[in-house]
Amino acid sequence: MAASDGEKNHETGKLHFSLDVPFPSSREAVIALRSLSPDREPRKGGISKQLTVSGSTLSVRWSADEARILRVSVNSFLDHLSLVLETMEMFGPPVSQ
(Lines of atoms letter the chains of each structure in order from A and count residues from 1; the text may use other names and numbers.)
(Lines give C-alpha, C1' and ligand atoms only; values in the text may rest on other atoms or scores of the structure.)
Protein backbone atom coordinates (compact mmCIF):
# COMPACT_ATOMS: atom_id res chain seq x y z
CA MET A 1 0.00 0.00 0.00
CA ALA A 2 1.24 3.47 -0.76
CA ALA A 3 -0.09 6.70 0.65
CA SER A 4 0.84 10.24 -0.22
CA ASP A 5 1.39 12.79 2.50
CA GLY A 6 -1.63 14.94 3.14
CA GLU A 7 -1.20 18.05 1.06
CA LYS A 8 -2.99 21.37 1.24
CA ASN A 9 -3.84 23.15 -1.97
CA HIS A 10 -3.18 26.78 -1.08
CA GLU A 11 -5.36 28.04 -3.94
CA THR A 12 -8.51 26.18 -2.85
CA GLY A 13 -7.66 25.68 0.83
CA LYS A 14 -8.53 21.97 0.47
CA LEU A 15 -6.56 19.11 1.98
CA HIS A 16 -5.75 16.17 -0.30
CA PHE A 17 -4.79 12.59 0.50
CA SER A 18 -4.13 9.66 -1.85
CA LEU A 19 -3.90 5.94 -1.24
CA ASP A 20 -2.90 3.20 -3.71
CA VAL A 21 -3.69 -0.40 -2.79
CA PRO A 22 -2.13 -3.15 -4.95
CA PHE A 23 -4.04 -6.39 -5.46
CA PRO A 24 -2.86 -9.73 -6.89
CA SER A 25 -5.11 -9.27 -9.94
CA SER A 26 -7.23 -6.63 -11.64
CA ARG A 27 -10.33 -8.75 -10.92
CA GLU A 28 -9.68 -8.52 -7.17
CA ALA A 29 -9.10 -4.76 -7.44
CA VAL A 30 -12.47 -4.38 -9.20
CA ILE A 31 -14.20 -6.53 -6.55
CA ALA A 32 -12.74 -4.27 -3.85
CA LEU A 33 -13.83 -1.16 -5.78
CA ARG A 34 -17.39 -2.45 -6.08
CA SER A 35 -17.46 -3.43 -2.41
CA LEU A 36 -16.20 -0.05 -1.20
CA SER A 37 -17.90 2.32 -3.66
CA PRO A 38 -21.44 2.23 -2.20
CA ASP A 39 -20.25 3.82 1.05
CA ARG A 40 -21.12 7.49 1.00
CA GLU A 41 -19.57 10.04 3.27
CA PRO A 42 -21.84 10.64 6.28
CA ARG A 43 -21.53 14.38 5.83
CA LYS A 44 -22.73 15.96 2.61
CA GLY A 45 -20.27 18.84 2.55
CA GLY A 46 -16.63 19.28 3.30
CA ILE A 47 -15.23 16.08 1.76
CA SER A 48 -15.14 14.10 -1.45
CA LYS A 49 -13.68 10.68 -2.21
CA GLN A 50 -12.93 9.15 -5.60
CA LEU A 51 -12.13 5.46 -6.17
CA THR A 52 -10.60 4.16 -9.39
CA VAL A 53 -8.89 0.99 -10.60
CA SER A 54 -5.90 0.93 -12.91
CA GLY A 55 -4.62 -2.54 -13.67
CA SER A 56 -4.50 -4.32 -10.33
CA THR A 57 -4.27 -1.17 -8.21
CA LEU A 58 -7.16 0.45 -6.37
CA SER A 59 -6.57 4.20 -6.00
CA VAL A 60 -8.44 6.43 -3.60
CA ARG A 61 -8.25 10.23 -3.59
CA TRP A 62 -9.74 12.43 -0.90
CA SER A 63 -10.30 16.17 -0.83
CA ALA A 64 -11.50 17.81 2.39
CA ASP A 65 -12.03 21.20 3.98
CA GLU A 66 -10.76 20.15 7.43
CA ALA A 67 -8.10 17.74 8.68
CA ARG A 68 -10.51 16.17 11.20
CA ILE A 69 -13.06 15.30 8.51
CA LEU A 70 -10.31 13.88 6.29
CA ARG A 71 -8.91 11.76 9.14
CA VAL A 72 -12.34 10.31 10.00
CA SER A 73 -13.05 9.46 6.36
CA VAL A 74 -9.65 7.81 5.79
CA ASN A 75 -9.93 5.81 9.03
CA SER A 76 -13.43 4.63 8.13
CA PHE A 77 -12.27 3.63 4.65
CA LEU A 78 -9.31 1.68 6.06
CA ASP A 79 -11.65 -0.21 8.40
CA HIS A 80 -13.89 -1.15 5.46
CA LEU A 81 -10.88 -2.04 3.29
CA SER A 82 -9.57 -4.33 6.03
CA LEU A 83 -12.91 -6.14 6.14
CA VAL A 84 -12.95 -6.53 2.33
CA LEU A 85 -9.39 -7.92 2.36
CA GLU A 86 -10.20 -10.37 5.17
CA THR A 87 -13.29 -11.56 3.30
CA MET A 88 -11.34 -12.03 0.06
CA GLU A 89 -8.68 -13.98 1.94
CA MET A 90 -11.27 -16.24 3.58
CA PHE A 91 -12.96 -17.11 0.27
CA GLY A 92 -9.77 -17.32 -1.82
CA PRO A 93 -9.09 -15.83 -5.23
CA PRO A 94 -12.09 -15.13 -7.46
CA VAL A 95 -12.99 -17.76 -10.02
CA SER A 96 -12.88 -16.60 -13.65
CA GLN A 97 -16.09 -17.02 -15.60
Contents of the next structure:
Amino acid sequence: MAASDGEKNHETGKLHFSLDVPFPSSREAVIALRSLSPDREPRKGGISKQLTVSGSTLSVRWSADEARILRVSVNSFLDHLSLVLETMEMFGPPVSQ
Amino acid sequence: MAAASSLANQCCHLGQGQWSCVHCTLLFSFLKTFSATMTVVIGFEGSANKIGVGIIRDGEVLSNPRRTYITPPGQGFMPSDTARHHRAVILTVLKEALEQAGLKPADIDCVAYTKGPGMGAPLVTVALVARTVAQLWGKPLLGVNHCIGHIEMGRLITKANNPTVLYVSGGNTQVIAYSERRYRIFGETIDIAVGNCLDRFARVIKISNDPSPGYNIEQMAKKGSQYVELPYTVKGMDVSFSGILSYIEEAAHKMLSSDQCTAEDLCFSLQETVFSMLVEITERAMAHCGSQEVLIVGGVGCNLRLQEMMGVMCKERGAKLFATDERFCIDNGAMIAQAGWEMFKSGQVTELEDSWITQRYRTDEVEVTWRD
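Let me have the form predicted in complex with the partner chain next, following on from the form predicted alone.
Let us now look at the entire complex, which starts with that chain.
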Protein backbone atom coordinates (compact mmCIF):
# COMPACT_ATOMS: atom_id res chain seq x y z
CA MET A 1 0.00 0.00 0.00
CA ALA A 2 1.49 3.30 -0.97
CA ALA A 3 0.12 6.71 -0.12
CA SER A 4 1.23 10.18 -1.01
CA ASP A 5 0.60 12.97 1.46
CA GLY A 6 -2.09 15.59 1.18
CA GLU A 7 0.09 18.16 -0.46
CA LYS A 8 -1.59 21.35 -1.60
CA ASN A 9 -1.81 21.98 -5.31
CA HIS A 10 -1.08 25.67 -5.74
CA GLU A 11 -3.02 26.08 -8.97
CA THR A 12 -6.38 24.80 -7.70
CA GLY A 13 -5.89 25.47 -4.00
CA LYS A 14 -7.06 21.94 -3.26
CA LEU A 15 -5.50 19.18 -1.19
CA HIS A 16 -4.76 15.92 -2.97
CA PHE A 17 -4.20 12.50 -1.56
CA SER A 18 -3.59 9.24 -3.36
CA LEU A 19 -3.45 5.64 -2.32
CA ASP A 20 -2.45 2.45 -4.17
CA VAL A 21 -3.63 -0.94 -2.94
CA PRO A 22 -2.10 -4.11 -4.42
CA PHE A 23 -4.32 -7.20 -4.87
CA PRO A 24 -3.43 -10.82 -5.73
CA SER A 25 -5.11 -10.42 -9.12
CA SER A 26 -6.98 -7.84 -11.18
CA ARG A 27 -10.19 -9.81 -10.52
CA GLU A 28 -9.94 -9.07 -6.80
CA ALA A 29 -8.97 -5.45 -7.44
CA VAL A 30 -12.12 -5.02 -9.55
CA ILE A 31 -14.28 -6.69 -6.87
CA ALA A 32 -12.92 -4.24 -4.28
CA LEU A 33 -13.51 -1.32 -6.62
CA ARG A 34 -17.11 -2.36 -7.23
CA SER A 35 -17.74 -2.95 -3.52
CA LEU A 36 -16.24 0.39 -2.47
CA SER A 37 -17.61 2.63 -5.26
CA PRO A 38 -21.42 2.72 -4.95
CA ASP A 39 -21.76 4.92 -1.85
CA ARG A 40 -21.30 8.61 -2.35
CA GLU A 41 -19.37 10.78 0.09
CA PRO A 42 -21.77 11.68 2.93
CA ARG A 43 -20.72 15.33 2.68
CA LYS A 44 -22.22 17.28 -0.21
CA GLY A 45 -19.25 19.38 -1.24
CA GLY A 46 -15.62 20.05 -0.45
CA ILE A 47 -14.38 16.57 -1.30
CA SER A 48 -14.18 14.22 -4.24
CA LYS A 49 -12.78 10.72 -4.55
CA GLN A 50 -11.87 8.74 -7.67
CA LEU A 51 -11.35 4.98 -7.71
CA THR A 52 -9.60 3.22 -10.58
CA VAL A 53 -8.08 -0.18 -11.23
CA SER A 54 -4.98 -0.72 -13.28
CA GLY A 55 -3.72 -4.29 -13.43
CA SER A 56 -4.02 -5.71 -9.95
CA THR A 57 -3.78 -2.33 -8.24
CA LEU A 58 -6.67 -0.32 -6.89
CA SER A 59 -5.88 3.40 -6.91
CA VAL A 60 -7.79 6.06 -5.03
CA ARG A 61 -7.32 9.77 -5.48
CA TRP A 62 -8.89 12.38 -3.24
CA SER A 63 -9.27 16.07 -3.80
CA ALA A 64 -10.48 18.19 -0.90
CA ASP A 65 -10.89 21.81 0.21
CA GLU A 66 -9.77 21.21 3.79
CA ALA A 67 -7.47 18.77 5.57
CA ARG A 68 -10.16 18.08 8.17
CA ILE A 69 -12.63 16.83 5.57
CA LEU A 70 -9.91 14.86 3.79
CA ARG A 71 -8.91 13.09 7.00
CA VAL A 72 -12.47 11.96 7.72
CA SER A 73 -12.92 10.60 4.21
CA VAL A 74 -9.55 8.80 4.09
CA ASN A 75 -10.11 7.34 7.55
CA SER A 76 -13.49 5.92 6.72
CA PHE A 77 -12.22 4.63 3.37
CA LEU A 78 -9.45 2.71 5.15
CA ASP A 79 -12.00 1.19 7.54
CA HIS A 80 -14.10 0.11 4.56
CA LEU A 81 -11.09 -1.20 2.66
CA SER A 82 -9.91 -3.37 5.52
CA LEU A 83 -13.39 -4.86 5.91
CA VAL A 84 -13.45 -5.74 2.19
CA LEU A 85 -9.96 -7.26 2.45
CA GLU A 86 -10.96 -9.34 5.50
CA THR A 87 -14.11 -10.51 3.72
CA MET A 88 -12.02 -11.62 0.73
CA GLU A 89 -9.63 -13.43 3.02
CA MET A 90 -12.40 -15.32 4.82
CA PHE A 91 -14.84 -15.95 1.97
CA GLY A 92 -12.63 -15.84 -1.13
CA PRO A 93 -11.07 -16.56 -3.50
CA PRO A 94 -13.64 -15.57 -6.13
CA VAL A 95 -15.36 -18.44 -7.95
CA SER A 96 -14.29 -18.93 -11.55
CA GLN A 97 -16.43 -16.90 -13.91
CA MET B 1 -35.98 -37.17 2.06
CA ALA B 2 -38.63 -37.95 4.65
CA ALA B 3 -41.21 -37.45 1.96
CA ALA B 4 -39.28 -39.74 -0.34
CA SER B 5 -39.16 -42.62 2.12
CA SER B 6 -42.81 -42.39 3.10
CA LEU B 7 -43.82 -42.37 -0.54
CA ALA B 8 -41.39 -45.15 -1.33
CA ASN B 9 -42.87 -47.24 1.48
CA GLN B 10 -46.11 -47.28 -0.44
CA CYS B 11 -44.22 -48.29 -3.54
CA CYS B 12 -43.87 -51.83 -4.90
CA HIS B 13 -41.23 -53.10 -2.42
CA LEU B 14 -42.88 -51.61 0.72
CA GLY B 15 -39.78 -50.33 2.41
CA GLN B 16 -37.58 -53.37 2.06
CA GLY B 17 -34.55 -51.21 1.65
CA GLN B 18 -34.34 -51.57 -2.13
CA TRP B 19 -34.19 -48.25 -3.88
CA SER B 20 -33.48 -49.35 -7.39
CA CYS B 21 -36.97 -49.89 -8.81
CA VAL B 22 -38.06 -47.62 -11.61
CA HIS B 23 -40.58 -45.80 -9.40
CA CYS B 24 -38.00 -44.86 -6.82
CA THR B 25 -35.44 -43.84 -9.39
CA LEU B 26 -38.02 -41.57 -10.94
CA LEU B 27 -39.10 -40.28 -7.53
CA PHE B 28 -35.56 -39.46 -6.49
CA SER B 29 -34.74 -37.73 -9.72
CA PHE B 30 -37.94 -35.71 -9.34
CA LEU B 31 -37.00 -34.69 -5.79
CA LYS B 32 -33.50 -33.81 -6.89
CA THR B 33 -34.82 -31.53 -9.59
CA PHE B 34 -37.34 -30.13 -7.16
CA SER B 35 -34.74 -29.31 -4.51
CA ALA B 36 -32.55 -27.74 -7.17
CA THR B 37 -35.38 -25.34 -7.94
CA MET B 38 -35.70 -24.24 -4.31
CA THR B 39 -34.49 -20.71 -3.78
CA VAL B 40 -32.02 -19.87 -1.02
CA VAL B 41 -31.50 -16.24 -0.05
CA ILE B 42 -29.02 -14.90 2.51
CA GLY B 43 -29.97 -11.60 4.16
CA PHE B 44 -27.71 -9.03 5.86
CA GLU B 45 -29.20 -6.54 8.33
CA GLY B 46 -27.38 -3.84 10.28
CA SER B 47 -29.27 -0.56 9.98
CA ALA B 48 -29.21 0.16 13.75
CA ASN B 49 -27.53 -1.48 16.77
CA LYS B 50 -28.27 -5.07 15.75
CA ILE B 51 -26.24 -6.96 13.18
CA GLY B 52 -27.75 -10.13 11.78
CA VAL B 53 -27.31 -12.59 8.94
CA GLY B 54 -30.14 -14.96 8.10
CA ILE B 55 -30.73 -17.63 5.49
CA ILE B 56 -34.16 -18.49 4.10
CA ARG B 57 -35.03 -21.38 1.79
CA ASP B 58 -38.56 -21.13 0.41
CA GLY B 59 -40.16 -19.85 3.61
CA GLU B 60 -37.99 -21.90 5.95
CA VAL B 61 -35.57 -20.08 8.28
CA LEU B 62 -32.35 -22.10 8.09
CA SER B 63 -30.32 -19.82 10.35
CA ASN B 64 -30.60 -16.35 11.83
CA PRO B 65 -27.69 -15.40 14.13
CA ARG B 66 -27.51 -11.87 15.51
CA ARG B 67 -25.41 -9.62 17.75
CA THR B 68 -26.48 -6.46 19.57
CA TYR B 69 -24.30 -3.45 20.32
CA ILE B 70 -25.19 -2.65 23.92
CA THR B 71 -24.15 0.70 25.38
CA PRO B 72 -23.79 1.57 29.09
CA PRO B 73 -26.88 2.87 30.96
CA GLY B 74 -27.59 6.48 30.12
CA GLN B 75 -25.98 6.25 26.69
CA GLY B 76 -27.43 5.80 23.22
CA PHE B 77 -25.64 4.21 20.29
CA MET B 78 -23.75 6.56 17.98
CA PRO B 79 -23.37 5.78 14.26
CA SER B 80 -19.57 5.46 14.14
CA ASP B 81 -19.32 3.29 17.29
CA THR B 82 -22.15 1.10 16.02
CA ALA B 83 -20.43 0.69 12.65
CA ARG B 84 -17.21 -0.27 14.45
CA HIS B 85 -19.14 -2.91 16.40
CA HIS B 86 -20.68 -4.28 13.21
CA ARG B 87 -17.30 -4.37 11.42
CA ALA B 88 -15.81 -6.35 14.29
CA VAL B 89 -18.44 -9.10 14.29
CA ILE B 90 -20.10 -9.26 10.86
CA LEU B 91 -17.79 -11.91 9.37
CA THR B 92 -18.18 -14.15 12.43
CA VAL B 93 -21.96 -13.81 12.22
CA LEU B 94 -21.86 -14.62 8.49
CA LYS B 95 -19.78 -17.72 9.17
CA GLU B 96 -22.25 -18.79 11.87
CA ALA B 97 -25.20 -18.30 9.52
CA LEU B 98 -23.65 -20.58 6.88
CA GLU B 99 -22.58 -23.20 9.44
CA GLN B 100 -25.93 -23.32 11.22
CA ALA B 101 -27.73 -23.65 7.90
CA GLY B 102 -25.29 -26.32 6.80
CA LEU B 103 -24.80 -24.56 3.50
CA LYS B 104 -21.88 -23.62 1.31
CA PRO B 105 -21.77 -20.33 -0.57
CA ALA B 106 -22.50 -22.27 -3.77
CA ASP B 107 -25.94 -23.26 -2.37
CA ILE B 108 -27.03 -19.62 -2.16
CA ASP B 109 -29.02 -18.06 -4.99
CA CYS B 110 -29.11 -14.41 -3.99
CA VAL B 111 -27.46 -12.02 -1.51
CA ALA B 112 -29.91 -9.53 0.07
CA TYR B 113 -28.90 -6.61 2.28
CA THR B 114 -30.60 -3.61 3.89
CA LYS B 115 -30.43 -0.61 1.54
CA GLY B 116 -32.15 1.64 4.07
CA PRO B 117 -33.60 3.36 6.01
CA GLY B 118 -31.23 3.51 8.96
CA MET B 119 -27.95 4.93 10.21
CA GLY B 120 -25.49 5.60 7.38
CA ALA B 121 -22.26 4.17 8.76
CA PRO B 122 -23.73 0.85 9.97
CA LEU B 123 -25.64 0.47 6.68
CA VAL B 124 -22.45 0.95 4.65
CA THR B 125 -20.62 -1.66 6.73
CA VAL B 126 -23.21 -4.30 5.98
CA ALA B 127 -23.56 -3.34 2.31
CA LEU B 128 -19.78 -3.62 1.80
CA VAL B 129 -19.72 -7.23 2.98
CA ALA B 130 -22.87 -8.12 1.01
CA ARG B 131 -21.40 -6.62 -2.21
CA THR B 132 -18.08 -8.35 -1.69
CA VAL B 133 -19.46 -11.85 -1.03
CA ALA B 134 -21.99 -11.51 -3.87
CA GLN B 135 -19.07 -10.90 -6.24
CA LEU B 136 -16.80 -13.54 -4.70
CA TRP B 137 -19.55 -16.15 -4.95
CA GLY B 138 -20.88 -14.94 -8.31
CA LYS B 139 -24.43 -14.33 -7.00
CA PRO B 140 -26.92 -11.55 -7.72
CA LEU B 141 -27.32 -8.76 -5.16
CA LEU B 142 -30.60 -7.33 -3.87
CA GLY B 143 -31.12 -4.13 -1.85
CA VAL B 144 -34.08 -4.42 0.52
CA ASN B 145 -36.14 -1.76 2.29
CA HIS B 146 -35.81 -2.49 6.01
CA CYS B 147 -39.51 -1.78 6.76
CA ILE B 148 -40.61 -4.15 3.99
CA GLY B 149 -38.34 -6.77 5.58
CA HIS B 150 -40.26 -6.47 8.86
CA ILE B 151 -43.63 -6.72 7.11
CA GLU B 152 -42.72 -9.74 4.97
CA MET B 153 -41.13 -11.57 7.90
CA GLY B 154 -44.24 -10.93 10.01
CA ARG B 155 -46.45 -12.24 7.20
CA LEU B 156 -44.29 -15.34 6.77
CA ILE B 157 -44.16 -16.26 10.46
CA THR B 158 -47.78 -15.50 11.38
CA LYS B 159 -49.37 -16.42 8.02
CA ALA B 160 -51.41 -13.20 8.23
CA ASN B 161 -52.74 -12.71 4.72
CA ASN B 162 -53.58 -9.04 4.30
CA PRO B 163 -53.19 -7.37 7.68
CA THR B 164 -53.17 -3.77 8.80
CA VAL B 165 -49.57 -3.50 9.98
CA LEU B 166 -48.34 -1.60 13.02
CA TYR B 167 -44.60 -1.18 12.59
CA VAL B 168 -43.05 0.04 15.82
CA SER B 169 -39.33 0.21 16.59
CA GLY B 170 -36.56 2.50 17.78
CA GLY B 171 -36.47 4.30 14.45
CA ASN B 172 -39.94 3.87 12.96
CA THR B 173 -43.60 4.17 13.92
CA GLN B 174 -46.05 3.55 11.08
CA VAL B 175 -49.50 2.12 10.48
CA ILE B 176 -49.43 0.44 7.09
CA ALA B 177 -51.96 -1.23 4.80
CA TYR B 178 -51.38 -2.85 1.43
CA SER B 179 -53.16 -1.51 -1.60
CA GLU B 180 -52.38 -1.57 -5.31
CA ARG B 181 -48.76 -2.70 -5.23
CA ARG B 182 -47.65 -0.46 -2.35
CA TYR B 183 -47.48 -0.74 1.40
CA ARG B 184 -49.26 2.54 2.10
CA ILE B 185 -48.62 4.53 5.25
CA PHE B 186 -51.94 5.44 6.87
CA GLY B 187 -50.48 7.01 9.95
CA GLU B 188 -47.05 7.60 11.41
CA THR B 189 -45.10 9.56 13.97
CA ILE B 190 -44.62 13.19 13.14
CA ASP B 191 -41.41 13.40 15.19
CA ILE B 192 -39.57 10.58 17.00
CA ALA B 193 -40.33 6.85 16.94
CA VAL B 194 -42.10 5.24 19.89
CA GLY B 195 -39.05 3.07 20.58
CA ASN B 196 -36.84 6.15 20.58
CA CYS B 197 -39.15 7.74 23.16
CA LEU B 198 -38.88 4.63 25.37
CA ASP B 199 -35.09 4.28 24.89
CA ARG B 200 -34.44 7.92 25.74
CA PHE B 201 -36.68 7.76 28.79
CA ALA B 202 -34.66 4.71 29.90
CA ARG B 203 -31.48 6.79 29.57
CA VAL B 204 -32.91 9.58 31.74
CA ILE B 205 -33.51 7.28 34.70
CA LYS B 206 -30.46 5.09 33.87
CA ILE B 207 -32.28 1.86 33.04
CA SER B 208 -29.94 -0.81 31.62
CA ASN B 209 -29.69 -1.24 27.84
CA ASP B 210 -29.10 -4.99 28.31
CA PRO B 211 -30.79 -6.85 26.65
CA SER B 212 -32.68 -3.73 25.54
CA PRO B 213 -34.08 -0.67 27.30
CA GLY B 214 -37.59 -1.51 26.10
CA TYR B 215 -37.47 -4.98 27.64
CA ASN B 216 -36.36 -3.57 30.98
CA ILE B 217 -39.06 -0.87 30.93
CA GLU B 218 -41.62 -3.61 30.24
CA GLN B 219 -40.45 -5.64 33.26
CA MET B 220 -40.42 -2.57 35.55
CA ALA B 221 -43.86 -1.48 34.32
CA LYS B 222 -45.34 -4.73 35.66
CA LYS B 223 -44.48 -3.48 39.16
CA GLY B 224 -45.97 -0.01 38.62
CA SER B 225 -49.20 0.73 40.49
CA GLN B 226 -49.80 4.46 40.18
CA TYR B 227 -50.76 6.03 36.85
CA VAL B 228 -49.05 9.38 36.25
CA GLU B 229 -50.92 11.40 33.67
CA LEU B 230 -48.83 12.22 30.60
CA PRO B 231 -49.67 14.16 27.44
CA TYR B 232 -51.67 12.06 24.96
CA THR B 233 -50.89 13.19 21.43
CA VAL B 234 -52.82 11.60 18.59
CA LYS B 235 -53.16 13.92 15.59
CA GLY B 236 -55.73 12.32 13.32
CA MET B 237 -53.97 9.30 11.86
CA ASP B 238 -50.61 10.41 13.21
CA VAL B 239 -48.92 10.36 16.59
CA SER B 240 -46.29 12.48 18.31
CA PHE B 241 -43.91 11.32 21.03
CA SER B 242 -41.39 14.12 21.46
CA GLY B 243 -43.65 16.17 23.74
CA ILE B 244 -44.31 13.17 25.96
CA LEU B 245 -40.57 12.56 26.20
CA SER B 246 -39.80 16.19 27.11
CA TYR B 247 -42.57 16.15 29.70
CA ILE B 248 -41.40 12.94 31.37
CA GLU B 249 -37.73 13.98 31.16
CA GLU B 250 -38.61 17.16 32.98
CA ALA B 251 -40.93 15.54 35.53
CA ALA B 252 -39.06 12.29 36.24
CA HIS B 253 -36.30 13.53 38.54
CA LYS B 254 -38.60 15.93 40.42
CA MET B 255 -41.24 13.28 41.03
CA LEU B 256 -38.73 10.58 41.91
CA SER B 257 -36.72 12.72 44.32
CA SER B 258 -39.87 13.91 46.12
CA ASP B 259 -41.24 10.33 46.28
CA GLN B 260 -44.40 11.28 44.39
CA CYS B 261 -44.02 8.12 42.35
CA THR B 262 -41.57 5.33 41.63
CA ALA B 263 -39.52 4.61 38.51
CA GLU B 264 -41.80 1.59 38.02
CA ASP B 265 -44.86 3.89 38.05
CA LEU B 266 -43.27 6.04 35.35
CA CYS B 267 -42.48 2.98 33.18
CA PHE B 268 -46.06 1.79 33.59
CA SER B 269 -47.58 5.20 32.83
CA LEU B 270 -45.39 5.78 29.80
CA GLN B 271 -46.22 2.38 28.32
CA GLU B 272 -49.96 2.76 28.94
CA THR B 273 -49.99 6.19 27.32
CA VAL B 274 -47.94 5.52 24.19
CA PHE B 275 -49.45 2.08 23.57
CA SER B 276 -53.00 3.48 23.85
CA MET B 277 -52.09 6.01 21.19
CA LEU B 278 -50.79 3.24 18.91
CA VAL B 279 -53.87 1.10 19.41
CA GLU B 280 -56.07 4.11 18.63
CA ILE B 281 -54.45 4.88 15.27
CA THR B 282 -54.32 1.18 14.35
CA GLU B 283 -58.05 0.85 15.03
CA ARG B 284 -58.74 3.94 12.93
CA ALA B 285 -56.77 2.50 9.99
CA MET B 286 -58.65 -0.83 10.33
CA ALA B 287 -62.00 0.95 10.27
CA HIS B 288 -60.88 2.89 7.21
CA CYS B 289 -59.70 -0.21 5.31
CA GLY B 290 -62.37 -2.59 6.58
CA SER B 291 -59.54 -4.82 7.76
CA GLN B 292 -60.04 -7.71 10.19
CA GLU B 293 -56.36 -8.50 10.78
CA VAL B 294 -53.63 -6.66 12.66
CA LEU B 295 -49.96 -7.56 12.44
CA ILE B 296 -47.48 -5.98 14.86
CA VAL B 297 -43.85 -5.88 13.70
CA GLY B 298 -40.65 -4.10 14.77
CA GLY B 299 -38.66 -4.25 18.00
CA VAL B 300 -41.35 -2.63 20.17
CA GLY B 301 -43.76 -5.23 18.77
CA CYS B 302 -42.42 -7.93 21.08
CA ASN B 303 -43.70 -5.95 24.09
CA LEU B 304 -46.40 -8.21 25.57
CA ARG B 305 -48.32 -5.31 27.10
CA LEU B 306 -48.67 -3.71 23.66
CA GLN B 307 -49.81 -7.06 22.25
CA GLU B 308 -52.30 -7.43 25.11
CA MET B 309 -53.80 -3.96 24.57
CA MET B 310 -53.99 -4.52 20.82
CA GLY B 311 -55.62 -7.90 21.51
CA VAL B 312 -58.39 -6.26 23.55
CA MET B 313 -59.16 -3.86 20.71
CA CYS B 314 -59.12 -6.67 18.15
CA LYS B 315 -61.45 -8.80 20.26
CA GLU B 316 -63.95 -5.95 20.50
CA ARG B 317 -63.93 -5.60 16.71
CA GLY B 318 -63.95 -9.34 16.04
CA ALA B 319 -60.55 -8.98 14.39
CA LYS B 320 -57.48 -11.19 14.63
CA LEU B 321 -54.14 -10.14 16.07
CA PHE B 322 -50.85 -11.47 14.73
CA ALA B 323 -47.53 -10.90 16.44
CA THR B 324 -44.13 -12.54 16.59
CA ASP B 325 -41.54 -12.95 19.32
CA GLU B 326 -38.17 -11.26 19.76
CA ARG B 327 -36.40 -13.58 17.25
CA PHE B 328 -38.29 -12.06 14.35
CA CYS B 329 -39.71 -8.78 15.74
CA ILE B 330 -36.32 -7.35 16.57
CA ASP B 331 -34.09 -6.58 13.57
CA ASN B 332 -32.63 -9.77 12.12
CA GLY B 333 -31.03 -11.08 8.94
CA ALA B 334 -33.80 -13.51 8.02
CA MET B 335 -36.31 -10.68 7.53
CA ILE B 336 -34.06 -9.17 4.86
CA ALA B 337 -33.62 -12.63 3.33
CA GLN B 338 -37.39 -13.13 3.27
CA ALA B 339 -38.22 -9.79 1.62
CA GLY B 340 -35.27 -10.45 -0.70
CA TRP B 341 -36.66 -13.88 -1.50
CA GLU B 342 -40.01 -12.36 -2.54
CA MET B 343 -38.31 -9.67 -4.61
CA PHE B 344 -35.89 -12.12 -6.24
CA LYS B 345 -38.69 -14.55 -7.11
CA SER B 346 -40.58 -11.70 -8.77
CA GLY B 347 -37.55 -10.99 -10.95
CA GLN B 348 -35.79 -8.14 -9.15
CA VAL B 349 -32.04 -7.75 -8.66
CA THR B 350 -29.89 -4.73 -7.76
CA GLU B 351 -26.90 -3.92 -9.97
CA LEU B 352 -23.72 -3.15 -8.03
CA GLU B 353 -23.60 0.45 -9.21
CA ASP B 354 -27.16 0.96 -7.91
CA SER B 355 -26.43 -0.67 -4.56
CA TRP B 356 -25.76 2.57 -2.63
CA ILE B 357 -27.31 2.76 0.79
CA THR B 358 -29.79 5.45 1.80
CA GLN B 359 -30.60 6.72 5.29
CA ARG B 360 -34.08 7.76 4.17
CA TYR B 361 -36.20 5.19 2.32
CA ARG B 362 -39.93 5.31 2.85
CA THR B 363 -41.98 2.12 2.99
CA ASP B 364 -44.28 3.39 0.22
CA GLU B 365 -41.40 4.06 -2.20
CA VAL B 366 -41.11 0.35 -2.95
CA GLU B 367 -43.24 -1.15 -5.71
CA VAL B 368 -44.50 -4.46 -4.34
CA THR B 369 -44.02 -6.71 -7.36
CA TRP B 370 -44.68 -9.94 -5.46
CA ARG B 371 -48.29 -9.38 -4.33
CA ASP B 372 -51.54 -9.10 -6.30
